[in-house]
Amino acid sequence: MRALRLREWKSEPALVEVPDPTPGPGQVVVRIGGAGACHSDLHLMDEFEPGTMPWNPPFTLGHENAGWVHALGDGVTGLSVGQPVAVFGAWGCGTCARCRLGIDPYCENPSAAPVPSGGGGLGLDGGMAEFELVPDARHVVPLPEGLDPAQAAPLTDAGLTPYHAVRRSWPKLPPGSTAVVIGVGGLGHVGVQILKATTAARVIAVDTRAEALRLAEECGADRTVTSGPTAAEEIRDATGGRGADVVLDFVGADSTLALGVAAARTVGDLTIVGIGGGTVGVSFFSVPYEVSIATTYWGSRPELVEVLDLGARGLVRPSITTFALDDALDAYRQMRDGTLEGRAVIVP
């Protein structure tokens, strides 16, 4: 089969021929119907080097995957060949307390995982190929009726990651509250939809790009603000001077984190989802009282089931642009130069 493989750090991936995978006991081979291209893949290509991660190339890219069951290993039950499925992308040890709850991204025994702190497309072969080998059937989640694999694929990360970030702040998002989404890109525009689908909060979207703010409005944002020196003041004016109960930063740069602190309400949440490399200083007087600052990584397997349900009901629908496997490198080039519309999905 053909696969888009990262062969070494700081290099472009290449489309090459590799053997078709064969499932061992407890494993599943998925025929890929859609593989999302994530901005974090660009970090693998452009920035990472030996020692950055506990794993190294070569491996097939693609950690947002959905398709159909192609083959089952011995002992696998509850799945059938041809069944549409999504792949939960974080592959932990399966036995620690976190993994038993389905929170594999926070596995506490990564040395016993298939690859430490990674998964398909992150240290092991992912879904930018005709088939993907999933090392444990528990990572294969049946798709609800009416959800196409190409549409489901980005929900496994671009949907799951913002869903987890929003879900943890549900108690702070009752009627009358305000949530701010900073960065309306591949994850941020889905975050706006999730907020509108699962909370009663008013949603303010912030971005530097006019087209991103238009997308935010299409996704249901109640107000948009252009990122800049007056953004925090505009958010405070829109909230009667109180600030935002929840700020979700899908960029994570110094400037956006500073905006998050300036716009946050007392007893609010500032959740850092983007890996822009920024930092925020915390001291007694530097942030509003009782503001909780947290980072999140991906989400849990039970949360993925919930996200897929929202997707099947049309409440959360990522804006996608599809590419053939032959054109996968073009998808990454568009992502790199900022011309990509929505989330790129590779359809082998």
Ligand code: NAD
Given for the second form:
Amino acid sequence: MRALRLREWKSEPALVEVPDPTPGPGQVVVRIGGAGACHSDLHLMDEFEPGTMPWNPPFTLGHENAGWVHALGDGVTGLSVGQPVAVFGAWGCGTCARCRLGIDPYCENPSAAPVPSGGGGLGLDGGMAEFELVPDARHVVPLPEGLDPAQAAPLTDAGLTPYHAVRRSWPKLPPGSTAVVIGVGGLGHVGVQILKATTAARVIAVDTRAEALRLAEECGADRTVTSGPTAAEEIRDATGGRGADVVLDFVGADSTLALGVAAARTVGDLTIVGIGGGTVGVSFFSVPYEVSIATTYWGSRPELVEVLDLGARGLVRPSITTFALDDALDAYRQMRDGTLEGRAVIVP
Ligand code: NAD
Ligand code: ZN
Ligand code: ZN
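Can I get the form predicted together with the ligand as well, since the one above is the form predicted on its own?
Complete assembly follows, chain above in first position.
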């Protein structure tokens, strides 16, 4: 089969021929119906180097996957060939306390996982290929009726990651509250929809690009603000001077983290999702009282089931542009140039 592989750090991936995978005991091969292109893949290509992660290329890209069960290994029950499924992308050890809660991204025994702190497309072969080998059937989640794999694929990361970030802050998002989404790309535009579907908060979306702000409005944002030096003031003005109860930063640069602090309300949450490499200083007087600052990484398996339900009911609907496997590099080019709207999904 053909696969889009990262062959070494700091290089462009290439379409190459690799053997079709076959499932061992307990494993599943999924025929890919959609593989989302995530900005994290650009970080992998551009910035990561030996030692950044406990794994190295070569591997097939694509950590946001859905398709149909193609082949079942010995002992796998409860799934049938041809069944539409999503792939839960973080593959932990399966037995530690975190994995038992389904939050494999925070696996506490990574040396016992198929790859430490990774998954398909992150150290092991992912979904930008005709087939993906999933090393444990527990990562294969049946799709609810009404959701096709190309729509479902982005929900496994561009949906699940903001869902996890929003869900942890639900108690801070009652009616009358405000949530700010910084960066309305693949994750952020779904984040706006998740906020609208699951909370009564007013949503303010921030981006540098006018097209992204337009997409935010289509996704239900109540207000949009252009990212820049006056953004914090605009957010304060829009909230009667109080600030935002929850700020979700899907960029993570110095400037957006500073905006997050400047725009946050006392007792609020500032959640850092973007891997932009920025830092923010925390001291007694530098952040509003009782603001909690946290990073989040991906989400849990039960949360994926919840996001898929939102997707199947049309309450969350990623804006996708599909690309053939041959054109996958164009998708990444457009992402880099800022001309991509929503999420690119590779359909092999
Ligand atoms: P994307 O390229 O689709 O979207 C990024 C958006 O941010 C774009 O709309 C861009 O215009 C906007 N942006 C850039 N600079 C900005 C600024 N200064 N102010 C406001 N907006 C700005 O990227 P994506 O796939 O949505 O990923 C977003 C980030 O999240 C990336 O860093 C990615 O690596 C990271 N990520 C993290 C997790 C996690 O689990 N923590 C999971 C997936 C992706
Ligand atoms: Zn990702
Ligand atoms: Zn574990």
